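Here you get one chain, nothing else, as structure tokens; it is the form predicted on its own.
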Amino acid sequence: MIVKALEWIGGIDGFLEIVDQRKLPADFVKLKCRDVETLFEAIKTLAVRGAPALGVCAAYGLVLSLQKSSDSDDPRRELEILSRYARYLASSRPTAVNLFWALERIQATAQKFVDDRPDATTKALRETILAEANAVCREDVDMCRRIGENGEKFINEGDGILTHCNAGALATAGQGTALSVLFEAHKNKKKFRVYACETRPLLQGARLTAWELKQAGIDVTIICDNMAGWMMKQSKINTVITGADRIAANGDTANKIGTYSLSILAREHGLPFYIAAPSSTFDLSIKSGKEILIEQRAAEEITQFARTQIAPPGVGACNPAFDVTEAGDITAIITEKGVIEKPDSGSILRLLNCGTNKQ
């Protein structure tokens, strides 16, 4: 079984329903977001997370933003409301580029609709925005499947595969990015074992990835983050695959903190290191990973565990949510459009512009 992480319920006056990932794996609870403020809090506190999922949620968030506006038939006033709430949602998390991509896409659609139809009603505008948000969601589902189909050839019979954080169905509207590759390989009857790094400090690997893989019937073993190198040396692991939150024009990739360390370990042990991500995760406006803004999260995520203090009171903690893996340490980036082997600025542009890799 592959879980459905999010779903829009109803029409323009509907709501967004998400799986509350803060509760997993102990409880499977769905959270109903009926206003933008609830969605903002869900994103900020990681009730919903994962770059593609944040993009879809952002799109639906702009549908929610117009539900409480007045019924005055003024579409241009609605555009002002959209802009205000887009800025609000964009401030929820700074690193995952899909969030900003989706907000810009919905606003551009709304602007074009109003420009092309001066006499359009606000109801028609809201229906257009919902239709575009639904399109973002459908495309995400299709994107996940195609990433899996493009990447499953890298999974061999008997492989030991390491993954980090969660890049599965819980991180998307579909079946995931990195985990989609594993789901497709499993569908093709390949036998392999997955090692899921627990992913400190919030344990997305232990709580979410292991839960998803177990639900799908895939052999999964949890390891502590600091065990990966030794497992590689023992030949338990021979492939690494992760997702991504933002990819620079040169292929440098931001992902959950700890990914950079795994890329160095993979290089030292001569193992392939794959990134699986949609084309919407590329940010061609930045030349390299040095320009990626890294989110800093609360110290309490490290100094406390399940609200229990595990560090001396008053001790500081550094808590960057992401790190950046250099393109030179990435064997290939698997996208819905194709595979970019030995990624660099040229190969990335060719794939994004043409939809096929010319290497």
The other form holds:
There are 2 protein chains.
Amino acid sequence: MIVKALEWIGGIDGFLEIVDQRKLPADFVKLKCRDVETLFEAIKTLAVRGAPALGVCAAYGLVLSLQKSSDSDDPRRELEILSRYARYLASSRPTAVNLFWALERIQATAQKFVDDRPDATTKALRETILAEANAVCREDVDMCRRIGENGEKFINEGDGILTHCNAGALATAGQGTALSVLFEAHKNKKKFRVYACETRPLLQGARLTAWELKQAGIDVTIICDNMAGWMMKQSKINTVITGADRIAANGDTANKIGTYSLSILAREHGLPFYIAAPSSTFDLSIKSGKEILIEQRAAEEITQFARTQIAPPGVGACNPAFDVTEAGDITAIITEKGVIEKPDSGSILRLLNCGTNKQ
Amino acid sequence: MIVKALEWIGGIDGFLEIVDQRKLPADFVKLKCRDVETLFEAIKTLAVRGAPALGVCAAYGLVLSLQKSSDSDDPRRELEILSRYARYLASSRPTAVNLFWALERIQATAQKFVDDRPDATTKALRETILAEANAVCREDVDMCRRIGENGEKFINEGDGILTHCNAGALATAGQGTALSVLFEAHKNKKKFRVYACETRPLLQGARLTAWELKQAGIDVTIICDNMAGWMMKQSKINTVITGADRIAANGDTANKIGTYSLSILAREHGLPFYIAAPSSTFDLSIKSGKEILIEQRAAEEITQFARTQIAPPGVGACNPAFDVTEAGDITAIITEKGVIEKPDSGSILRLLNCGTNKQ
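We have the form predicted on its own; now please give the form predicted in complex with another copy of the chain.
Zooming out: every chain and molecule, the one shown earlier first.
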């Protein structure tokens, strides 16, 4: 069973149900978001996370924002409410590009609807918004599946596959990105073993990836991040696949800290290194990885664990959240539009603009 | 201030006092080992750890093993007791070559004493054994200081130095091996910054190395293991120095899991990679790293943290305690007898047998 990270239940008066990832893997609890404030809190406290999932959540958040309006309200006034709640939701995770993108898309749809049909009822507007949110969700589900289908050929019977952090169903509305490739291979009855890097400091690999893969009946073993090289040397791992947070025009890829080291280790051992990500992850305004700003997070994520101090008081930690893997060390970038082998500015532009690399 | 990891208190009826490293850095507690079983448990549960420290502990462990004998006992029977306890202590950490070495040394001394003086009292035998254990300890203190003096020249003003696990005073009877080099450089007023890999799963870097260095007034910052490559890429780290658990005749070096990956990453970034270890760490009976047996430890060290389950129930973890760094990736091995640059079978033999490389 592949977990569903989020689901809209009901019609325009429905609610958004999300898997509360703060409680995983100890407890599998679903959280019902019946108002924007609850959803805001869920996003802010990482009950739901992952760029594609946040986009879908934000879209449904705007559906929730109009539920208190009556049918007699003026649709133009509703647009103001939408705009206010969009600003509010955007402040929940200030670096989440997909979240801003989805909020803008829903607002643009609403604006166009009201411009085209100034006499429409609020109910009709709300139905239009829900339909658009459903479209955002459906597209995400399709995107995930296509990434899986496009990448599945890289998984071979008997493989030992390393993945880092969580690029799974829990990070999307569908079956994930990097993990989607594994789900498709599993569906096709290929037998393989996954090694999940625990992914310090927040342990998304040990907590989320291992849980998802186990739910889906895939053989998964956790390793500490520092074991990856040795497991490659021992031929236990022969393929690496991760997600991406942002990809520059030349293919340099920002992803969870540790990914860069894995790319070097994979090259050293002659192993393929795949990135699986939706085409929306490319940021063509950024020429190369050198321009990607790396978020520095709080030292306490490292010096404390589950509220226990593990480092000596007064000793600091350095906590970059991401690093940048060079395009030259990426065997292929797997997107919903197709696969970019040996990615560079030319091959990336061709796939994004013309789809000529479509496979 | 450089901490003292262990100390024998009293004469032949004395006890071994060790710093309980399971409690660091939260609490600085000393554990009194008054019998072999307590010491065995302390070694097994890592209250005391580090190859040289284990050698000294094992030597004193054999002093403890005869404390229940009466003076009227037959010294030849005492040799059997020694032999039985030596086997018992050797089983506490199956990869710890220093432990075996110290047990053999004490047994050989005891054997020689009984052969030379068949009529000697048990008390005289016990005094001989304590004197030999004290010699092992004293030699360890000297060894540490000399390693530091020999390696200090590799540390430059302004360096960013990466170290892994804990090869410090807490791992020896003296001022450590890799950290001894840093303590000597600090004594010589060189200014540098140390990055301590936290060293999953047991966090010896975050808990012990950071604590020791801070106690000694050295600038130290903790990083997660998966950050090392990225910090090298950012030129924050320009030198790597670690200890060793076992070195084969050709220079291949077993050390804490993660060291192998660091050696690859150091080479990739053109950085020197030093091993600091006593000459007793060499095991010339082992031709190359391929013959080194790697201890596999319990999955729970990874799947649980401070008694909190972090991994999904039923998901396993792979937990090799060590890995093997290839001699070709080691810039130099720093020993108490001198420095072996570009280590290979020839240069190692020359230093160990003739001391012609002595510096």
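Given the structure is predicted, the values throughout are model-derived calculations rather than measurements. For clarity, a rigid core is taken as the largest C-alpha set superposing within 1.5 Å between two forms. Positions refer to the first chain, counted from 1.
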Legend entry - residue 122 C-alpha relocation of at least 2 Å between the two forms, rigid core basis: yes
Legend entry - Flag for residue 92, CA shift 2 Å or larger between the two forms after aligning core: yes
Legend entry - Is_shifted residue 238 between the two forms (CA, 2 Å cut-off, rigid core): no
Inset, instruction - Once both forms sit on the same core, give the Cα displacement of residue 11 between the two forms in angstrom. - result: 5.9
